[in-house]
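Below, in structure tokens: the form predicted alone, a single chain.
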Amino acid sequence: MSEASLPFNEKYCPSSVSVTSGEKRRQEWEKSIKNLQEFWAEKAKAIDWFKPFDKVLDDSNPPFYKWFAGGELNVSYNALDRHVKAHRKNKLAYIWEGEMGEVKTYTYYQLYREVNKLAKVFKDFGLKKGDRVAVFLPVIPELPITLLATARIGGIHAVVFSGFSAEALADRINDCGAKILVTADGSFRRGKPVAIKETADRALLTTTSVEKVIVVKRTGQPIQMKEGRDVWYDDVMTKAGANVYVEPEHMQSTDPLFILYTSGTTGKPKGVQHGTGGYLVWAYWTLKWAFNPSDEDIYWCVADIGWITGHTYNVYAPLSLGVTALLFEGTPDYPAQDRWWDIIERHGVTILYGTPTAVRMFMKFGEQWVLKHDLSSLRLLGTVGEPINPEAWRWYYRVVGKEKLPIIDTWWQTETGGFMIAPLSGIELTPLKPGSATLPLPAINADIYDEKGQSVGTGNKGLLVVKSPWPGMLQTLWKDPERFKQTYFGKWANIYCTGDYAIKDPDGYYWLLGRADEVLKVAGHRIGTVELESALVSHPAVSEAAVMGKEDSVKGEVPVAFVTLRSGFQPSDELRAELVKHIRTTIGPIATPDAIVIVNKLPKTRSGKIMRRILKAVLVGAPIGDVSTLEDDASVEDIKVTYEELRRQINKK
């Protein structure tokens, strides 16, 4: 591994914060591993139980672990009722800012009232405990309200990201058998209305389980309403009454709370099923440990609630802690490239939990957009979604954090329910290293294995595994227990295999290297795409990079890099040659790219993730496939044209 991409020897901690030894954290971790049952019995007291649990962990049927077995609770009660009964009744729960600049606020009491009304609507429509509610909404207040109302009556929600296609929505509705669909007439994207209801209508042509469609009026665009099936959200909420109370269902700790679909290697999405008690305890403590939010904080997680980050850290964790959270609809660079910084300044945001993709985009825009704004309210920064390149980490720390703010870089997955490896500010501030997610959280017994299931030790690449269960882990895959066992525990018995490559440095810090299936095999050498991308982004000209593997008759596979440039740099053959030299210097000649394709934009989903399959399709000349989640489909044509032109030039030589 190159020092440029994995700076093992560089310890870092903001100058304005006391550097700690990490001893308190180590002691907490050791206590949790040594006395797992006792540790979690104590931590579970942070939430309210209707009936105490009989057993902390029932591990009689691994890997189908049962957390807090016998206990009864309700997630909606923990998010709302207990705060309304206490001193947080009139505290802000949410500040919402829409794409068009609208701002709405909800106190805990106001949110509680709305959730009760929608819970009554659901019950009036015949929804019972265990029934599924499909949710196809943009990030508007009605989205968390829908989730909490579903949980209140014991339903199971299945949120589908509002940028998905009709086919993707239909697949998920059919798999979970949703009885109700909550959607909207449309959403706004860069100031233009997008027809969400139209997509939902096409999906419902191939589904049979949905009995009612509740439609939120967001854009006011004309839509078709099917008589007897479709109803307006505002109408049914008004009909429910002003002061409605719905008794929260007493749920078993082991009852399912939600299903969230994530990509599978077979192409069929996996319905990740999370439970009630274990998930809520894990959500509560992971946010508490990592960001330690207080009653005074304005906490902003930028994630769409269509993804697990939005579920856990926009809804369940902040509300269970009684935090004021900010929600926003739209993109980071519309209507201007300083939207994030403008929002932080106007609302006094204190904790920003963003993405490395966004950080690299802001790097490309230039520092001037950040420096226009007063960001002095910020006290903590965070990242999620993918490993952060050391260069992007340093930029984030220097330009946004003013060389004062810790960066909480979190590694976790849809399946884990919450943070697994991250710095902590709630126990003591973990000493930081740019690009490392640092250390496993309390109760996370992680390791790195080789293909034979042996621990690889310091400085060697291997598969990241978790050797014992934790409360936030998925219960199973919806209606597919065998796939659950095979996918996550099939490699080694009762060992959770994350599917991610990692390496551990001499201080025990973990460096995430991306998915195991994103590793190239070049002339017998295994090279992680994340390592290549980190090296490219460390060059002053490069803003973002995505590396793909291309078949080669001699080497088996060769890297092809797609890059975007920072402001002030222009594409040229000289720059391409310089980037090739940079790769050879920082990683080695074996990693030399076959081509470096400089493009204006990389294809990204609306949540900001690079759509690597599209780049792969461009490389091999395969069909692009569904691009309904693409932020800007024009970028695909740009990439195709640029790549083909480069190939022609190479072939002429």
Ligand code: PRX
The other form holds:
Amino acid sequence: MSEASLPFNEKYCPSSVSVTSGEKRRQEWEKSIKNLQEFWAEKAKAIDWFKPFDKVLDDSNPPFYKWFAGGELNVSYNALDRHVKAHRKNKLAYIWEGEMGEVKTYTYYQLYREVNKLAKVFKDFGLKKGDRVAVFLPVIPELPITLLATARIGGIHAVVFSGFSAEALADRINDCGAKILVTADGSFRRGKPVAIKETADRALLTTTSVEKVIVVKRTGQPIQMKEGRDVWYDDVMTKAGANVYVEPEHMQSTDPLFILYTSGTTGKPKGVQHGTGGYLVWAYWTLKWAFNPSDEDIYWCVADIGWITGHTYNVYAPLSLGVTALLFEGTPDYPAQDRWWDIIERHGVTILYGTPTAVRMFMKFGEQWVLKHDLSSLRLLGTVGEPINPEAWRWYYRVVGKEKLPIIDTWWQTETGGFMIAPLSGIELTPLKPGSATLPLPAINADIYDEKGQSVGTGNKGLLVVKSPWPGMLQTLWKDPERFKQTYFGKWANIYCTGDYAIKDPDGYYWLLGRADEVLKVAGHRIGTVELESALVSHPAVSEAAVMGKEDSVKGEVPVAFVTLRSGFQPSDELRAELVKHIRTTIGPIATPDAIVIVNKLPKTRSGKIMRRILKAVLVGAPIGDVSTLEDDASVEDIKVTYEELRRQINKK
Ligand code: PRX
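Could I have the structure of this protein in the form predicted in complex with the ligand, to go alongside the form predicted alone above?
Next comes the full complex, and the chain you just saw is listed first.
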């Protein structure tokens, strides 16, 4: 934040790119905000429509906005057919690199063929427009193929990150009522096979909607195949025939394209629903504006397709633009700490879209790993998922970018569908400041509000809001329109509330300051503290739980759980280990707490509400502040003593 008030710093404007004061961008932004409908009518021309839309924006029933109402299109047609019919037929769509170093490539034509085959398989299994397909796969080519095949026949996909537990998968399948599940025999994690089919099988014990399970062979490990339900992907694809063509379904612009579950402030994940036309136009333009990929680029977004970044920026945006994208299945430090740099050098990657957690991890490994490789192919660097601290920004800029490459810090959310605040390189490069995502994109009417709904102006922290609809915004929460309204528009009517704190500097630059609610960002993964608390109290030993985020030098923040035990249970290392295991099996390894602190009592108000503020103060070592509403002042002391004791124990190990 120290640089927030400084005027634009020349040093961070790469000399190879012509940079003005960002004036062109400001002009474009003002024009777009004034004439929202005209602006989007023009931008929508980048997409192929089967039937033109009647209205750019139907806002007759806010906040249920309808983008490009009356228009018909198909996303898989835009991602594949239109390139196959034109000059990109034999251009590479994907270069895939597996965890074990295998490389596979797909031209747009080859991808088109595979997608048509799988679309035929889906049709033969009776999948119809509007039916849901659950996807539980590692990052292998069959993952985007599944998404595109689903979209081709008008299905709705619901991808579940392959690191989630059986319980988490079952909850999501049950919520969306998926008819088909596409999964794999296994996945690889640091070279070792992980039994994801076994996880899927356990999930399917508590679901009733799934009729067919299509299993991709990835690891070759032995698995159970349930007669009549489970089929091998390769078998059904071969049976579909080599040259099948499936007519892409004519979808309404407002038909749902996918559901993606994300964490919120309650125990139940939210099924964020994205539509077809608005989402695709948004995906296309945001990538074009920020990264401006061309036919010469090899673009690599490191995100897993299990998250929104992978949906938009590994599948829909690059393919609709006809870009060559690299997909990587594995981990950044396997088999060695230079895996990323090795990939960039071997494949000639030109655009790298990474994360602050990865950058901080590489900083720890040391720059020698980067310097071993020729990274001269790179022309742009991106980052997403959590605030990037200026130190990490500078390291990325200096060591990876050789003080020449712009850092495109993109702020956005699962709900926003695509970038919202980011530097642009398509119009002209936006002047950069380390640690700021810079300015709202064209047509994004962002502001920062205080609790009363007043704009806070320059230099004051407040809640980031968006005051006008945009094409990529979520349509609703799956089967829960009331929760959608309450969560995002409940505070102020027709004002989208992001749940993030931000501050604007005198140049109008936005500095994102993290979540304002009970949602954590652990290594960029979004985890609700209430989800963790529910998981903990579902264990027979736990009476109450409160989970807090604690700053971490690599992951940004990590969860720390305070728990009280039911009578008959005693604190022990074994119990703590069991609780960690319990979280891994009810949510997944990404939610593993950094510490579980067993206490006698939690600090509560007289009305019985846990005082999270106090727990936070204990964690960061800040003064406790006013405790006058505490039920029993002594419990604060208990917590401090227990926590410090535990830290001492941990430090000894
Ligand atoms: O807190 C913000 C943070 O990630 C949240 C959204 O998480 P999710 O829906 O999982 O989407 C992540 C990928 C888009 C936001 O509310 N966040 C995301 N990008 C940034 C960020 N915080 C600061 N800077 C960013 N660039």
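What you see is a predicted model; the values in this text were computed from it and never measured. What we label the rigid core is the largest C-alpha set whose atoms superpose within 1.5 Å from one form to the other. Positions refer to the first chain, counted from 1.
- After superposing the rigid core, the C-alpha of residue 463 moves by less than 2 Å between these two forms.
- After superposing the rigid core, the Cα of residue 295 is displaced by less than 2 Å between these two forms.
- Core-superposed comparison between these two forms: the C-alpha position of residue 581 differs by no less than 2 Å.
- Core superposition gives residue 566 a CA displacement of 40.6 Å between these two forms.
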